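One chain follows as structure tokens, the form predicted on its own.
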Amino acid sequence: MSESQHADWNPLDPLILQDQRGAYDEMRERCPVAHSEFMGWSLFRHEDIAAVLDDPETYSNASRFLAIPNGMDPPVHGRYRETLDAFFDQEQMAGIEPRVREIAANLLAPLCAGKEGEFIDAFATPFAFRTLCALLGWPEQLWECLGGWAHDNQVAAVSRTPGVGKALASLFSEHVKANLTSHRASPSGVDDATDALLRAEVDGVRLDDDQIVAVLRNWAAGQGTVVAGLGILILHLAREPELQERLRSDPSLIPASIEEILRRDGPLVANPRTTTREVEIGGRTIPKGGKLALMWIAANRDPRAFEDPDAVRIERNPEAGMVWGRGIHVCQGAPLARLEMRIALEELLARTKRFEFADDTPRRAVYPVNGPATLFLRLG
């Protein structure tokens, strides 16, 4: 059997989903290269995957379908990525912010007064995929079918059922051009991040519907990440009550715990990579065209790169840290998630004089997310 063919593991191996963490770790020190039919070559040791991160001439982000800017290399990325940068700067943030806070009251106050329910239904999903339809000036409604089509695709990435991913594809594209259609015809007045994408242009030109579909489709894809982001902050703070009332005490510590927990915990499995020829990576050599998983999740608990990484220490630097990527595909929507996080949080906690579990097992999710897929609380 060639190296090619030759499996070292099964990432959809049940004893695998049950504890990817632990099972992502064990192969970062057992066999950091490894081949499976379902990932192809994965990457778990820091140092391997950010020598990917830095070469993308030799390791390309070009996906088969139109995903703008991350399924792009250079030299045409960039100029996406510039225009759509705008998008997510530091002004466009603290004008929605006001709106995303008034999100989180509202979803709060009634999981709040109950004393008790289920976080990921009841606040994390409609939150972010509702703070994603005031971004975009989209009737709120509308977050109910973002947040099905997210969960969906999420599901599609593990059963790759044939026609499944066109079908979500298409009932996508439907709703966009939709949305698109009505913000031609009735302009609200307003400016938000749809009529924005409807001036968008790059070398002169403006996006046309279909390349608007494939910016949203990273957006809306995006959220799903986040709706897991929170659900593993919440799980940590949920079993450390000490945190919790450290900032409460003091919330200018927000934003650096949501770096480390989510750096010991990742809300994202993986991301993939072609060769644009052939390498050698840890001894193994793995061909043009081959196809990469660089699992984050391993990467960021390395101990090569982070001192006692299973601790959580918000006192750490972030650099070394993944959670986001790294090079010229970091993620482009992290200050939103930063900005949706850390709003959670501060409302949460100050809401709260304690939230635990009210299950003692929350469900996890598995690829190609991480975070959990229930979470029930007793709120204080």
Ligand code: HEM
The other form holds:
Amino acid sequence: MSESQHADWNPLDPLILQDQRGAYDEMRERCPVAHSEFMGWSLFRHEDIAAVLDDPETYSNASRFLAIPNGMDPPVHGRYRETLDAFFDQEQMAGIEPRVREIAANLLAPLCAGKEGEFIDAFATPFAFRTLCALLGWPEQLWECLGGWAHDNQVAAVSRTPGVGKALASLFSEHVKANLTSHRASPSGVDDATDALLRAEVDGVRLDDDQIVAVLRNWAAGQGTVVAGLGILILHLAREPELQERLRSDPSLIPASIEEILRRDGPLVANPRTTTREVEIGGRTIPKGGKLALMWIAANRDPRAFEDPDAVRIERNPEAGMVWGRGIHVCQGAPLARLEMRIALEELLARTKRFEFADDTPRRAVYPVNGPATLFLRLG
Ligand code: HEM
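Switch over from the form predicted on its own to the form predicted in complex with this ligand, please.
Next comes the full complex, this chain leading.
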């Protein structure tokens, strides 16, 4: 079947966008390998996605755009990945932790004092993008440019309006290159991630400015996913005062809770692959060059992989989950994302006795992310 012949579903149907999680659960059971004009072949089952992740030779990540390292296949991917993994190692994370905590504390102070507020705009978005600025050694007021760019990029992923994606890519490139120029002209003296990117080498050759832009595009998009993740965590905890209390009295349970809450309701909808040969998945034949979408939210809620998947059980083995993907393209920024979400929860729980919804119906964010777009909280 050619990609344009037949559509099993429409991922942008308003009914699907209204409840992405429920709709993907339904697709996984009714049509686990489903074709759409928008996404190509969507895979919903945990087992099918795991098989794709284990076989990068058949399922390629190669992209016509420069995307480092996610738009690359082995062996080139591994060489870039090795250089860039160092930016998220334990030492780097330990170094940034005090500043991330300060950023969280500064944003939470007015929110907690006011006793009521909208969490996504007042905390999650500025927190994630200020953290990125701090990591890069950029002036922190630039967080609004980065956050605005990531948001507009998410909107453009749905609208696919001709020219918009390209315009956003140029805008981002200009921002990054301006910061590279100012770093070169007056090094801050602090060895930040921008200095390290300007020195970084792959195969003995330094990254050029366009390559650094292609790296940072991923980091900024990743922070957009952190915003969605924080929204999901707070949404869940606001509904579950008992779990809130458990984490308040034993913060060592926070990391496992983050993994499990995000397994149940994931912040990222899908990532693509392209087949390098004809394949058969779930009884359907997908031609060479077929576009696949790995539907993370559906896989992480597959009852074949997780008993009672809708229940949050923090003692579950997080290895089975695919919140961060797995295999060679497993999320490179996961150590940073985990650090940010842990610190945000530690600080919020320590400053409150309880938080709950101040309005009943949080507005949802939609593809390419998932979670609440607005979250009005009452903090006690
Ligand atoms: C809650 C937040 C996040 C989630 C749930 C998440 C999830 C994921 C997933 C599922 C993948 C695998 C994609 C695939 O297999 O095609 C991935 C890849 C990636 N993520 Fe994240 N991510 C998050 C935050 C971040 C952050 C903060 C950064 C960087 C600052 C980041 C950087 C990357 C990069 C560079 C890749 C590509 C890795 C490669 O191709 O080798 N992510 N992420």
